[in-house]
Amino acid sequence: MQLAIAILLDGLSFASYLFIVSVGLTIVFGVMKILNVAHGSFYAWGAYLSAYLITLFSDMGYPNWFGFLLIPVATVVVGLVLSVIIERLVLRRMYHQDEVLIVLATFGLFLISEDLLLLVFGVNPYFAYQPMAALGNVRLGGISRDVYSMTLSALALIVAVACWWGLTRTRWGKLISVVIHDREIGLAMGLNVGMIYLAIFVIGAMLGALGGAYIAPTISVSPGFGIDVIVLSFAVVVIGGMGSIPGALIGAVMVGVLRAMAVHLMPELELFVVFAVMAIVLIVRPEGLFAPAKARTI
């Protein structure tokens, strides 16, 4: 009972954060049909910043809940200035371009970021642990678990929740749903599509810069660390159907739930399984599980 308990806590934290990652990029790839391999630099650059400005602060006397009011800083400043930079420098260009230089352009992207963390941070690891340190621990079926966990848990469900309202209860929601089955109908009706990419790709980078803001201090911070987690995402927005919240959430616990009974049971299977079940996925349906459907023009 306590490894079944180990492997449900543990799948659901690790699912948690890969949720909150994914669902940025299925975001913008249901919005603006961009497969964007520099979505993992977000989420570096917002372990990062975090990591860094609580340990900073830290270090200056502040207690360690303060912490807490960092990762939200770390996150808008990484979304807005990243995202703004890529999308209107780079992306913008190449909107009429084929998808693969689309995603060439943005594997180049990601690798030039990494190269700019190591100029920027150094290579020694951060250990950011305050926050997590503030809440303790608690005692689960007869394990014991830190609250931290369990808080992101939390965020998860409202990063889903807020999401699934903001683009289909809402009005600004339904003209990005004008946008996402048809550009030319967007623009003929007087939207300004530009400024709609705009804010969708600066939301999509919030919330990946907010996973990677927000696992910090459960981890070390080190180089190279942002590369498991977009190959991860990858994976989770492809069992679940590019372009789709629920399959983002859907997938994101199935990659969670089986990665954690593989590190408990099998750990040499752990990315095996993973993949192994997207591999299914794609054979069975090759859309995904929750492909939204696809307009057509008759």
Partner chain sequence: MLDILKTDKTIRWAALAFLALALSGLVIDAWILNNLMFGLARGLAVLGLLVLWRTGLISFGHALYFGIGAYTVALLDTFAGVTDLVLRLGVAVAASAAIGFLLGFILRKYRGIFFAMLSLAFSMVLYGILVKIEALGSTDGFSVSATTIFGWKPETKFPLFCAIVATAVVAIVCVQFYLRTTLGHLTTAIRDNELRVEYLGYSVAKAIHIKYVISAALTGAAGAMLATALGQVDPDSMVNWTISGELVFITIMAGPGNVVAPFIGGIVFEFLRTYAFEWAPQAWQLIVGGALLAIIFFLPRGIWSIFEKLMARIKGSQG
The other form holds:
Amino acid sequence: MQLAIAILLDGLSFASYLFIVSVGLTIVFGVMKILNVAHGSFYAWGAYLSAYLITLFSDMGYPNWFGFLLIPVATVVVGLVLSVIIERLVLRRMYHQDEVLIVLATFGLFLISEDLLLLVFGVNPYFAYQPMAALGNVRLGGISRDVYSMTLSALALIVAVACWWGLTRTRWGKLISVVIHDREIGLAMGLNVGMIYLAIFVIGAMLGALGGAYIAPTISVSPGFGIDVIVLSFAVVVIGGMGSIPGALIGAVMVGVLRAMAVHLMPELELFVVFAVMAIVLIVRPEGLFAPAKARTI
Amino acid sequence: MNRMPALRVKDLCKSFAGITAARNINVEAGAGEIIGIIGANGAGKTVFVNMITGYLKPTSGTIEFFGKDITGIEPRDAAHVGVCRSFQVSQVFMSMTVRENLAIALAIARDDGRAMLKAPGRPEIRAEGERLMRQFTIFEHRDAVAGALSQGVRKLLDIAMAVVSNPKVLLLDEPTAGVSVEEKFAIMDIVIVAMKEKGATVLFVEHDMEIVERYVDRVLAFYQGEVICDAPPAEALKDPAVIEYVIGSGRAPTPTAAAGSPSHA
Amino acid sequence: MLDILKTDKTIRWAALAFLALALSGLVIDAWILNNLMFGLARGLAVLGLLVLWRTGLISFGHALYFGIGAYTVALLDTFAGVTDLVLRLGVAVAASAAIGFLLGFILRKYRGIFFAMLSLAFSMVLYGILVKIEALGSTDGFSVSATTIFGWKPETKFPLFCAIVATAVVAIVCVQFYLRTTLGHLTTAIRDNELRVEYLGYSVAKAIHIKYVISAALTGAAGAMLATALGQVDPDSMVNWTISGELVFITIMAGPGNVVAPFIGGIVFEFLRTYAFEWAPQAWQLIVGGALLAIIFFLPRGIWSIFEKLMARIKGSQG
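Switching conditions: you have the form predicted alone, so give me the form predicted together with its partner chain.
Up next: the whole complex, starting with the chain shown before.
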């Protein structure tokens, strides 16, 4: 019983965190058809900036809860600055190119960003535990859990609802649906597709940065940790269906719970299960579990 | 001797998610016959061609080729059997030259399992390629990249690639679509002469009634997935149903109507 | 059957250049020799990717075969004491080709981003296994003992270097032969128009499957050679997705123009890395990323296109 609860709670917080990171990736793919490897960079920069600010202000004597104000700051700063630079400087010139070539370009951006992180933040890890300490622990079913990890799930829920509401209930969201459906029609309707792309890219980047900024207090932020995250979010997005928000949710829950099960039951399979599921989904249902089936073109 | 038809289509039906695209099509085509397929857009002409050549699997019904059941085979097997086609939008290898396009096509057509390991540029293929290029009057473009050709020349290349394996039945989907009026007859002259030489059966989809009248032995008129008329052209083009549903009432098959037909899209 | 190649200029020049390269191994410094070995070994993998790329397929998971090749050598060494180079290479190539043959039945239906992602998933499955299982070396991997050649234990690295050069030449000849057959010419044809290839009577899936197995075998050979030359295998430098990315990077950098280009690309990559670690140790990824973007934007046909332009200019000035 304890084991089941532990698996469930671990799985849930891991799923929540994966969802926050992956939903940005999937939105960007859905609208712009770009599978953005540099999404891992938004995540990494978000985590680094948040960890840096939290330790900085903590050293200056600010209370532990102050970190909760710094996380959104890191999110917005990274999301805005990095995404606008990348979109304007690189992606804008590539929209007409082959999808796979764009993936490569974003891989290049990711590599550049990895080293820039080192240059800016150094090679030593950051431990920004203060916000986590501010919330303390609770006992659940006989297991001590930190409250912070549970707030992660609340945040994921907020993000999910906000995305759903934004895309289905606002004028803006409807415009985006038009562009997703057919770029040409969007242009013919006089929509500024370039602006929509930029806006979507900024939103996607902020979600990536938010994932990193919020997870930062629970881990040691150290070089190279974006490498695993990006490939895990690829798995999530592919499992759910590239471009589908409910898909990202289901994909995140599947990956989160499966991984938690493996960690508790058979640690050797921790990574294997995730990618085995990814491969199986691609084989059985290449469009992912949730994307609408499309007619084959050949 | 009882001559077996080159193509015998029995009760062919096709529906997509409840929408009927072909209903109870029964057609026989003798060896060497030239047949024109007419009908408004969406009448089911291309669906018919796609089913015969294996691109679409029929919902029901059978297709026989010289008595052999070829219903639902793969396009590549249709090609091996001797049923080939051209396309409404030319399907050629755009980044290759005309000569290379034909070399690849000929090399595949002559594949006997081991031939794939030989160079496509070998002498016998080069000679055959040159013969085809001359026959289809595209020899002067031999070193031009297919992507840079005019519509008409590309169309000829497309058809030439469809006949490399000497098909017994050739289906042409709008061979003159998108081609200038002057080029239309030239293309048809070349193709029909080449096919008659081989005694092949030709079925071609055509919007231009003048071309239909000039080249075909028989007309198949399609309307809403059904064959509403199967008769020699002189008869078919006067059929009231054909005039109403295919040619359009008030538009007799005159040269002006043909020139004004909406096949330039 | 090889008479297709009788008149092949690429083969003639490549054979001469590689002979000169092998002889140079007698006089050059050890670190240059090492770099050349690593570069040529990587070039084999890049040649494998090139075969796929000519059809417009890019695999983000070729580290799978790189890893299979490398780990075959390491496991043979650790558990069976096999040190013979030919045996190592043979088993590695057979293993990669066999896995490639099996996965090929699935991958041959996929194109574009889906092909890339499924390849990635397969390679990460192997990575996940290797990293977590102690018996397979876990994150530390294995060290690989020095190679022998038909029972002879060479004193220097020169014989191994010659063997790698020879493997590269054999690979170049085989791939060039393949590309000049009708089957090889289908490469571009399939990229241009799959529908037409099917209607001409050849199975696109079969053509891609063959191509995929060739590619897997070459990449497996690359992994085996690199493992032997390095004397060390581990998951993060052989099987992780960043390695697949690195291989694709070298492929793009080399360009699709010629079967020799992958080896030039591999060698350039190794020297670039050596100098980067010397002068700017923290900027290696920055250099690779920057180079990748620069090539995508300014040199879409890779460094081989510089050669082509130079050759054209020389010819132009002669005529």
